[in-house]
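Below you'll find only one chain, the form predicted on its own, shown as structure tokens.
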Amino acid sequence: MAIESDVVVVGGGLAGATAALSAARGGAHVHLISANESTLRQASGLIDALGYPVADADRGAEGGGAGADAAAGPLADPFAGVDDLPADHPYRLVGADALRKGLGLFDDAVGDLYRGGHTDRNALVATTSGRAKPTARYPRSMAPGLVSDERSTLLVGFEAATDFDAPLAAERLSAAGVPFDVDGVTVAFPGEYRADAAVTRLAHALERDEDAGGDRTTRQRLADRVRPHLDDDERVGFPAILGDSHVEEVRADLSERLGVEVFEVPTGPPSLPGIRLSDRLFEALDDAGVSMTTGTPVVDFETEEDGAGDDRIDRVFIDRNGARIPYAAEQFVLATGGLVGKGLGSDRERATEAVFGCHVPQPDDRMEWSEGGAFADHAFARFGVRIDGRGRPLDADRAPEFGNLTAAGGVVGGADVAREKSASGVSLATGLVAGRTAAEEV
């Protein structure tokens, strides 16, 4: 017997979580199925809406061709750039209002964990590579480190956390012309740890304020090591490992010990801000009554014909220890990610949508998938299913693939999210619309 609900969401990343929340708040009983732990746990924790405009140059309507040229940036107002995007961009299809409401749903779900909801404008957040990244929402722990803040800054890296070269990041920020003095220093993390200690282990030590030897705790010893480098600096940035779930407690304690405000700099995976965000969103899903199944991929599906002769998805199947478990619903949301997230697969001939086999527009000649140069306008970057204004995937004739399927996030094509810095915004906007459409059809 199938496990039944109104809406089944396939995918547990930001798009899947947003679609599930949107559908649940529309009154539907929702079941979310995720193949693995949420991809949010590997993300920086920043919520980018649209950081750089990409002009609609000589790009073909069917997903490929010659290059669109990246225009100068960054954008101060992401909403102001939507009308200049290509006509088949997800923002143009679901509307800028969907982005605004998607961000609003996000703000409501994460509460005081994040900042940026007070304005439509992007903030500039300093990264570990020494760049200023435009973003629409950022963790509260990063707020004192905004690049628009003119306070002099000391960046502190750890010998054990080699993905953050604080002196180099400070040098690059200075070269970029930030409006403040910035220096960088690398110190040994307090206590005795292996040279390749996981950042999560270091975060645990700070959160628990473990014994660091010599009758000093981890935080006390860290402040002792940073204080001689402070000079006249008015704030201190550490890599984002200041605790697990009590980062504000750790930050406040270090700020008091150093006498200046402390902030986090976003880091790569494994990402503590990403883990905190994932935990908060899944708490919101639980509060909204969303049922969840994780660690088991959808491996198959069955269809039925509706009264008009069109196909509808009747149920999907997960594989649990060799057993096929069916999940039936009236509506389904596809939110499995793009090429990186494996929602799209590819071989030497074609790129395909992995679960339902939806149409993925692409050049017939594989040589046209990419251009010369790592940062060029590659056609593959925009691969994905194409949707209509209600989030329904379209077939090659631009008719809905199924009568009860919507799509959201990285599996939706038409946006070069890496160049635009729009991945999170596309997930929020399309997730909101996909979930809303599903709830309306129940």
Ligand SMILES: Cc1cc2nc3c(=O)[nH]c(=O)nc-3n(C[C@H](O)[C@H](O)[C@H](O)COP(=O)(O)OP(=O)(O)OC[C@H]3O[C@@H](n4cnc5c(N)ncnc54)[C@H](O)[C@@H]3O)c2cc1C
Contents of the next structure:
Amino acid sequence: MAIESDVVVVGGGLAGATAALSAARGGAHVHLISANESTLRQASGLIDALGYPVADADRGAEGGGAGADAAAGPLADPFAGVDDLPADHPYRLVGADALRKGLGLFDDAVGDLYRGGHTDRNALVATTSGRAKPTARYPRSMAPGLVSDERSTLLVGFEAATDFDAPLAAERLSAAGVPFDVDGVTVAFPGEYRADAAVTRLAHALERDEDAGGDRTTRQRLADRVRPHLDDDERVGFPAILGDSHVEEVRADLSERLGVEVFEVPTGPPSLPGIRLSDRLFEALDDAGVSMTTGTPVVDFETEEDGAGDDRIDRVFIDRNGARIPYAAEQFVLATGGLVGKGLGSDRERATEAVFGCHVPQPDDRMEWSEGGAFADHAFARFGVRIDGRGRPLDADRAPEFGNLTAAGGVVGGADVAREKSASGVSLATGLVAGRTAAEEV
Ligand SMILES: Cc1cc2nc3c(=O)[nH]c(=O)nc-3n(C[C@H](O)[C@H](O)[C@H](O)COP(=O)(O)OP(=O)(O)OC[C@H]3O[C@@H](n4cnc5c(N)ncnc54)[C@H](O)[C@@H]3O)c2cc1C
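Requested next: the structure of the form predicted in complex with the named molecule (the form predicted on its own having been shown above).
Now the full complex is given, and it begins with the chain already shown.
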């Protein structure tokens, strides 16, 4: 007997979560299946919509051509950049309104964990590499650190956590011309964690304010170590490890001890802001009545023919300890990510969509997948299934692949999300539309 629901969403990253929430809002009974608990736990926690303008060169639907123009500087308003995107970019297909509504759905789901929803404009957030990154939504814990804020700043790194070199980041930000004085210092993390590079343990020690020896707690000792470096600094930025889930409590405590406002700087994986975001979104899914199966990939599917002779997906199968377990639904959403999330596979010949075998446009000659240079305009960066305005993946003749499938997020091609800084926005816009279409068809 198959497990039955109205809509099955395959993939539990940002796109899958958004599609599931969108379909549930539309009144559907939704089941989400994901191979991993969530890739969000690795992500920075920043929600980029469109950071850099794109020069639309002449390029065909099969790849090649346009790229984000970093030299032109960051976009102040991501919505203002949408019309200049290539015609096959997901934003052009689902519309700027889908991006606005997707961001709105995100704001509702995460509540006071995030800031940025008061304006259409991008914020600039300082990163651990000393860059100012344009982003549409950012965790509340990062809000006092915005680059537009002119307060003098001290960045603090830890000896063992070598991916944040605070003095170097400060130097780079100064060289980039930020409108405030910024210095960086490296201190030892208090207590038994001095040589520990596991950020989740450091976050835990701060959350619990563990004993750090000599009748001092971790937070007390950390403040003692930072205080001598405060000159006239008006705010202090730490790597984003200020607690597991009670970041506001840790921030408030450290701010009081230091007498200046404390903020977090986004870090690489594993990412505490990513973990907090994942937890909040999965709570929202629970609240919306979405049921979930995690830790098991979809490995197969079966189709049936509808009355008009088109294929519809009848059920997908997960593999649990050798047993094939079927999940049947009226509608399915593909949200398995791109080459990184394993939604797309590739061998020496072809890039393929891994679950339903949907068409992935690509140059015939593999030599044309990439250009010289790591930051060049690579065709493979835009690989993925192509969708119509309702989020339905299209076959080589631009007809819907299946009568009841929509797609969202990194598995959808046409955007160079790393160069444009648009990964989360594409997931939110396409996730909203994919879930909405699925619910409408139930
Ligand atoms: C390290 C890292 C840093 C990032 N930083 C940023 C950032 O700064 N700003 C920003 O905007 N975005 C960032 N992102 C991107 C963002 O978090 C999302 O990855 C992106 O929006 C794409 O989301 P997605 O849901 O389509 O894909 P993914 O996040 O890749 O999720 C795909 C999901 O599908 C599941 N899956 C795959 N195959 C199957 C299968 N067969 N069956 C069931 N489930 C399957 C995977 O386990 C995974 O949970 C970052 C991502 C990563 C990984």
